[in-house]
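Take a look at this one chain, the form predicted alone, written out in structure tokens.
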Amino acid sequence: MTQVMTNTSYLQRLLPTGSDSSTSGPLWLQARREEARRQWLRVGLPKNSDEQWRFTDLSPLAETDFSTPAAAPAAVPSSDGRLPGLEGAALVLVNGNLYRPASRLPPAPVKIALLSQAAAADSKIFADLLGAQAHPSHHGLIALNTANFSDVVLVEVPAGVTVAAPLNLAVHALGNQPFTTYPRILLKVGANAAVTVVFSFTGPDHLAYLTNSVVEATVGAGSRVELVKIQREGTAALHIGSDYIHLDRDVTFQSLSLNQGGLLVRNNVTVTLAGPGSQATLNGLSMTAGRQHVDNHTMLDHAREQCASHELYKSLLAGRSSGTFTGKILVRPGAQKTDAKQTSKAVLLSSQATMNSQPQLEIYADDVKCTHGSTNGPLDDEQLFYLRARGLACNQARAMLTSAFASDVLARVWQPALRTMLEDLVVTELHRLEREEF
């Protein structure tokens, strides 16, 4: 398999040609694309021998003959990934490109810009933000995204602006044969602003395709930002997401990763607390069945003093599905008064489901409080007996316990309408897990 993953012919087939190659666009973009192309050809796909990817087998990606990166279609079906019940702006991205007919652009002063249409002034913003956090050297899939993306979407919230309703980015994959898509999104939030951004990833069922997305967010001092990622890719899809968030001083930041779809999923979340007094809360809920695999890989980089971070990742695994949680807390020299807590919990709904947890602490300061904990196992027999003894059928008792297990993650969502919508999605998914053979 290593030979396939590093075969030059295979690696070359996943690179663009023609007008989307590294010879188009401004000079700074051409240089970065060329650097990414060379990095991809040099390192290829991450391998199981890499400790950071040990539990994520990318062989389905290496063995699939993907077509060239899919272009934006002329028409998009009604199932374009938009979320029901959410007011506010909705941007529909199809194969990484903004699809304006289905989008509701946010009112001023929130700004939406595209790299493909950027004027000289906006081009400098793209040049400053693109790749500032997600560098091709981090892993081969970021290099592949940088070499392949067809456009870049920039969402900019000016300083002092509060966006009342969630901003929804529906990232939809569309094709009729195995294909790849490379969404690239930039989020810039000014000082003392507030916004909730929802990323919803969807695509066709029963078709192998790759969504390789990269999100880079920069949050100004004193802001309050919530990012919610809802991953509902198709049943045969491969989803690799690499999200980078840079926090200035006194920022309150929260994220939620809800994973329900996809055959092979890897979420990389890196948060840098670059200013003193910032707080970051990372929440996650994965619900898997069949032979699904979800790998959540988080990195909390405490670069400055008096910052706090809290992580709660939960997994419900049925059938023969598998999951991985690898969470690292890095406390850099001088980052005194750090308060960090990390928790991973998994409920195995089947004797054939598996979960691997790897909590990690790397501390270079002496006045800190850092803890981590991890629990994996089946539903509690005593709790099941208690509910059965009070007249509930076995499936009702299991449903009540699994619902309670998921509810405290969703309860942390700031926006009430968004929280209600997420609860509905989770209830529907719990019914799917109940139908699995335990």
Contents of the next structure:
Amino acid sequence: MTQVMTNTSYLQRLLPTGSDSSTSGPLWLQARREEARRQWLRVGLPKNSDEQWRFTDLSPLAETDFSTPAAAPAAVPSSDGRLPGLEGAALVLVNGNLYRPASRLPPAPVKIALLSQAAAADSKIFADLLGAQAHPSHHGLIALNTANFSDVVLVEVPAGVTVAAPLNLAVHALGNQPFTTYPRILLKVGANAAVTVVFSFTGPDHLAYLTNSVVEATVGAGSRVELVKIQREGTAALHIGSDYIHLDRDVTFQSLSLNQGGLLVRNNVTVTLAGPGSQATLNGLSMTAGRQHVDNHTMLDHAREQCASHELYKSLLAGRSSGTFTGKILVRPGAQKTDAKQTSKAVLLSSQATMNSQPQLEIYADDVKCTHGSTNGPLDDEQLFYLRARGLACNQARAMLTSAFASDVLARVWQPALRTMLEDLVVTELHRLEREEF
Amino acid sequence: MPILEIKDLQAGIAGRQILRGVNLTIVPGEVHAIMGPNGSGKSTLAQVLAGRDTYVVTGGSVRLDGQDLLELSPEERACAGLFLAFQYPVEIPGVSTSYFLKAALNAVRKYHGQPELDAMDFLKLMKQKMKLLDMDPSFLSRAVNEGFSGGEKKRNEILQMAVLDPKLAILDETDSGLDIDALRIVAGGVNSLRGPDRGILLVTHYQRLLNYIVPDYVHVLRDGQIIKSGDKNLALELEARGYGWLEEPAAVH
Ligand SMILES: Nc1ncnc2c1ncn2[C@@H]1O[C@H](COP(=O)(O)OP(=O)(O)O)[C@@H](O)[C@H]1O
Ligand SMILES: [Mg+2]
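Provide the structure of the form predicted together with the partner chain, given the form predicted alone shown above.
What follows is the whole complex; the chain from before opens it.
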């Protein structure tokens, strides 16, 4: 850690070289880039001494000699990160840029726009949404993304529109020496609309690269929105995702954060319940092995009354992997009848795996219900014995228990086809953990 | 050949002996009952036979159908034909009863070189067995034992036994917590599995069950030893007089 604090050469190294990005684009963008650069140079990477980053050591990021962010390549390998078995539209992003040849753009009335191609008149919506939630002052990685992103993808679902099939954003990292990518995505869902968006993150194995992604979503009154994140980065990847979701009134929102890839992973999810009567359900499932570290950090900002939030984060940890769940709940003055429930459960598949869970409650209203709980431990011996006493081999019994552990989180996914795909993905992943374990 | 042959079995948990030399032989077709006061080691015996590794076997031998049982893993024992109906059936949230039972049945079939049952044949078999135990088919879609009443859990154990068709069934306090109707149904299920090829070992604290499943032999376990053996009348005597009169250990059998 001392190195991060004393050696500041990485600060410049991670900023774009030349004058390219800070002097191109509309003036408002240039100003925001400049502000982000300054902020980054001032604060740098979050440090362990910061309570919110206590369990995740980002020094590898400062120590790796990343090349400049890779430009969009001419061609993408066939494994372009799209998910098998998912019908519907797919946007393939390569190193933060929309890669049209591999994409299947959604039909109208869903709109896709790119900041790089926005006419001056259209750039207002970008100016309004970009950074409205993810401000560079939150932490250095937001500043770094803002200074570096190569494009911004905007997905807009107009009011009253129900998008039947899940919309897939395949965020693909591509390169062959250590590199950085800064995906930046905006999602705007109008009132009384419904959509499921699946973000999948993939990249090359055995290569140290950074995906520092920022998603800002706003959801209009009365809408139903589900965001599923499938983090399958490469085996040596650093993944930092910061998702901000702003909910108007009477919204039903659900998210799933599924983590299986990456070496050092941090997921920041911030949900603002900005209108009364909204419900947010946040689910998580992490499956880690080897020396993987996954840090899930959620923040529920109950800004208005009569809202409910329900968090269920589960982790299966093998090898020497480690996990963290931090659930921050802020109940602002006047947010009466808030009902916030938070649960973290971990199964430690090896004696060297570790898990930390901690609630952080800040409550400024009196008529509220906030509960939290966490359990960490190995697979249940009695359950294992019961299954084996019925003839199931030890590894089959273990697999049955681990997939049962994951099942309730997956069962909550709204879209049946998506649910089936995720169940298959998880079964495959659990086999990997079993192999690791013995 | 006996289906079960226990010789001088000694077992316990770290630093404490619970079974102090148990001898018991069951030949196919027989039903034996083991009775005894609470804490005498009945469940320990049942669990040791099923292969629970919480208990350490420190002496003696056990043969199942001639095979050295203590060499086998719990799953091998189950596949070889030993079935334990648990005193406290374990809840397994997230695993449906049908998925579990199908996996168990197919594991046993595979062990014997039989093809796996497909979904249709499995369902047919389940319907038939569940009828026997007066169980609603909706059981199948519920998670294993989760939220089951005491009686439902016990019935589920007997259902599993009926489906897995073991050579030796050990029933640990299957009668406890059952009302009289449930007891009749469970006993009916067990009786229907009585047959010339199967051995049954009933572990019970009360004589009540033995009115419905009449045993060929009754043994009294106390402080980890069988101190007396007899026929079904021994159970009636225990019911009338309690365990106190059995002061002196019985001669080795
Ligand atoms: N896992 C265990 N840990 C500690 N003591 C045990 C354990 N299992 C059994 N015992 C002890 O061994 C003795 C026999 O228990 P058990 O076999 O359950 O008796 P029963 O089934 O006849 O009531 C009791 O004194 C009990 O407390
Ligand atoms: Mg007992």
